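Take a look at this single chain, the form predicted on its own, given in structure tokens.
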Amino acid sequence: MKVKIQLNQLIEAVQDVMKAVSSRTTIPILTGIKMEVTYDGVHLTGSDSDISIERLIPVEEGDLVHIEVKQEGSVVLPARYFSEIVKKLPNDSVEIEVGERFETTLRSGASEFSLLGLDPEEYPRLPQIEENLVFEIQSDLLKAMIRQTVFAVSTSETRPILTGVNWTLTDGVLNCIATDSHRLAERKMPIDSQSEELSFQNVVIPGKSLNELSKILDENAEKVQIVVTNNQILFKAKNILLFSRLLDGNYPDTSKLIPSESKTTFVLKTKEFLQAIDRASLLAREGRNNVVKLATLDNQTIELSSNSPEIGKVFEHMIAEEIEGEELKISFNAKYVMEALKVMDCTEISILFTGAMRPFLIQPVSDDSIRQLILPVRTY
């Protein structure tokens, strides 16, 4: 194998596939990056067996030539050293040549590195996926969907199914739900699909896989193709394939958790409310539960307060756009509410309460495509 590659292209591709390489794997060859050179380009692959990323550097794009292929071939290179070396090479291109027993030479400017490679035949093959269930989403919308749900997945392994985001597709609407049992984030989006009958239930994608996908997607309107099977999901974007295993088990039915009516409703300015909670929680952060209390003072003012016996107290008053219904006193975890507000891409939100000990709902004023449900905290 012998190839000359533009360095900026190689660095970008290596950074993308490195997101799937784990240093803690029990399979030694997975600490490497597989590099395969063909006359259509260079394919790089990284995997930790749960998530695999393949990235193509095409020979040319438009008028730009990225690669000069002198001889086809493949090799597995130690990911950590390979990624460090390519970042620091002096020239704007690098020549990579594989010799006897996969010994690999990298030449750039006055630098020459020799790395001991591994046999690419031992590298696990990427899953072969039957493309029966396929649909598309714009890249920027997919990134937004991930951002608005993935923060609410559980970080505890006691219930592994909750460490993923549950996707269902029915009647042309994709619904994504994440919960850690203290809060829930839901995002709905209509999907353009060729087939009207396209539907699936209980596809639970690990939160980690979605986070890595979000980092490598571009913020543009290009389509990402999504292929779903029984135990794998594949995302195909420009020059990138990301495979992820799906989580086993049944996701809990969360539809009954979302209240259908409310006893008290607020309409608030999103940014103002976020900043008020941020200040109100300043003194409560040291405590283990970060609790802020909210009370209605009259039909337009709410009070946010928190106290920490060792530090002091804080009171914040805020004029609501509108308050309807019964008087209310409720306590909640400030971190959960702030994280929910940060992903609301709207200037005004409505909050629906059904009582001091019932979960409350946060959503944009005129839109229920994004909903955040938060469990209050018992304080006496």
Contents of the next structure:
2 protein chains.
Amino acid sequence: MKVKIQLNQLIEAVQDVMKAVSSRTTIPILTGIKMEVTYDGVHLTGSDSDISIERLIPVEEGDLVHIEVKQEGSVVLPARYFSEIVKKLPNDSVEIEVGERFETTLRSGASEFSLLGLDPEEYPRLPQIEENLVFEIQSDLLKAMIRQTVFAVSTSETRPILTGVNWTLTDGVLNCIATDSHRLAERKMPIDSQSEELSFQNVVIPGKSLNELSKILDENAEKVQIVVTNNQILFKAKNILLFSRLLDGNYPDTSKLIPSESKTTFVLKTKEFLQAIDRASLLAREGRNNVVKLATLDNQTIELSSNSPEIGKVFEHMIAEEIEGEELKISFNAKYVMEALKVMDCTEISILFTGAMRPFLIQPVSDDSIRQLILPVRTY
Amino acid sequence: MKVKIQLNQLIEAVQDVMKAVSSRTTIPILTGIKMEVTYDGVHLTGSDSDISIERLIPVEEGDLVHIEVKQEGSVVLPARYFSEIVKKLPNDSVEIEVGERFETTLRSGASEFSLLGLDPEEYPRLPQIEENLVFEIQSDLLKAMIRQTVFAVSTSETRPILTGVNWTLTDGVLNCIATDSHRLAERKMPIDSQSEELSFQNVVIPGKSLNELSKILDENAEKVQIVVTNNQILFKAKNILLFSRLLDGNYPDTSKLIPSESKTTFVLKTKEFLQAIDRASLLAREGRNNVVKLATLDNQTIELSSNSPEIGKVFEHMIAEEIEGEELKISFNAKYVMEALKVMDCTEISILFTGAMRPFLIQPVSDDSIRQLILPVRTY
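Show the form predicted in complex with a further copy of the same chain, please, because up to now only the form predicted on its own has appeared in this conversation.
Everything in the complex follows now, all chains and molecules, and the chain you saw is the first one.
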């Protein structure tokens, strides 16, 4: 194997595949990045066996030549060292050559590294995926869907299935749900698909995989192809493949959790409400329970308050855009409400309450494509 | 006490005094910030008993009115909560009022905080300083002197005196020296002082104090007054006082460590050399010893190399601007050389060697106001 690669291309590609490389793997070869050079370009692969990322650096794009292939071949290089080295090389390009026993030389300017590579034949194969169930989403919309749900997955391994986001596709609508049993985030999106009858359920994608996917996707309107199988999901973007295993087990039925009626409804300015909760919870953080009380007052006013006996107390008043229905006193974990508000990309939100002990729903004023359900805390 | 303060002024002042507040203090009242309101302005004090910082917010500056004093008085407020609250208040200003039992109300917009304050009489007094030994340095030069020496203090408590920077003033020249016994940083600067006969020695300032001082000083040409006493040093900048205790004990005599002759001298481009060492040490980091070998080759070339049996090896070649004297092979800890090079604010440096086993000296090409001495490592 012998190849000359433009460094900016290589640095970017290595950063992408590094997102799948874990330093704590039990399989030694997975601490490496597999590099395969063909006359198509350079293929890099990183994997922690749950997530695998393959990244192509094409030989040329438009007028730009990224790569000069001198001899095809492949090698596995120590990921952490390789990624640090490429970032610091002095020239615009690097020549990489594999010698005997996979000893690999990197030359750039007056700098010469020699790394002990490993046999690429020992690197695990990427999963073979049957492409029966395929649909597409715009890259920026997929990133938004991930951001709006993945924060709500459970971080505890007591119910592993809740560490993933549950995807279902029915009647041309993709529905993503995450819950840690204290709050639930739901995001729906219509999918334009050729085959209307495409459907699946209980596709539970590990939160970590979605976070890494979101980092390597570009914020643009290009399509990402998604292939779903029994135990794997594959995301195909430009020059990138990301494979993730799916979580085993049945995701709980969450459809009955979301209340269908409301006794009290607010319309509030999202940012103003977020900032008021942020302040109201300032004295209740760190080891405390983050609990903030909310009460309706006269004149469309809501009051947020909290009280920490050793430190002090805080009152926030806020004029709602609208308040309808019964008076209300309710307590909640400020962290959950703030995290939900932060992903609502709308200036005004509705909050629907069905009583102080029942979960309440936060959603955009004029649609229900995003719904955030939060369990109250018993204090009033 | 009752006062209205512009928030931007308060936030900045609180950030400054917070640098002296430690969360791990054994004296409970020092987890607070003392606030004293007089018709001069608002005085804030933070202290961990080693360092104390007092910050004044003046009533007005130029045309700007920062403060409306309604009633003089003082209180001690919980530092961490107070500093988080002021950063998040909704209005441009905050009204602070102390009520019974030091319960303190902060009002800003529709936000009202009530904090349990403490009795300011219980807050330790700042040290009384006799102003016999006083001199001045420009703020930006003082920051540079700190940056160029403090990184070399010891982080180990086995010889506490080495955790400080040793300041001496003789013949109108301030000399600052830091060493952790593996390397030594020295910075000299002439002081324009009225009293030529001003002198002191063995004034050892804790590295931590100098780091905090550097953070709160502005990068400008305003003068900082420095007052030295037996066991305290006081820095007076605009609206700021920083008191630091001095370290007890005698700083070792370092004057004989610096070689007066050299057998091999290089002149090198600082940045190019720094980057080459950075790369040459990439395979020798983390648990390894950071050791890089340097050897002179023919044609004004120097070679940097390192070898990590399990990972690989690296060679860097670099054309020196000048090489004079004997051939040389020497090994050193790359971290020490890189840290020294990073504070050399000059494009070219000289390195003076007196043999592979003797300390070598890095300094600017045309002056010796900064000298960085580094002990080699035995490998060749």
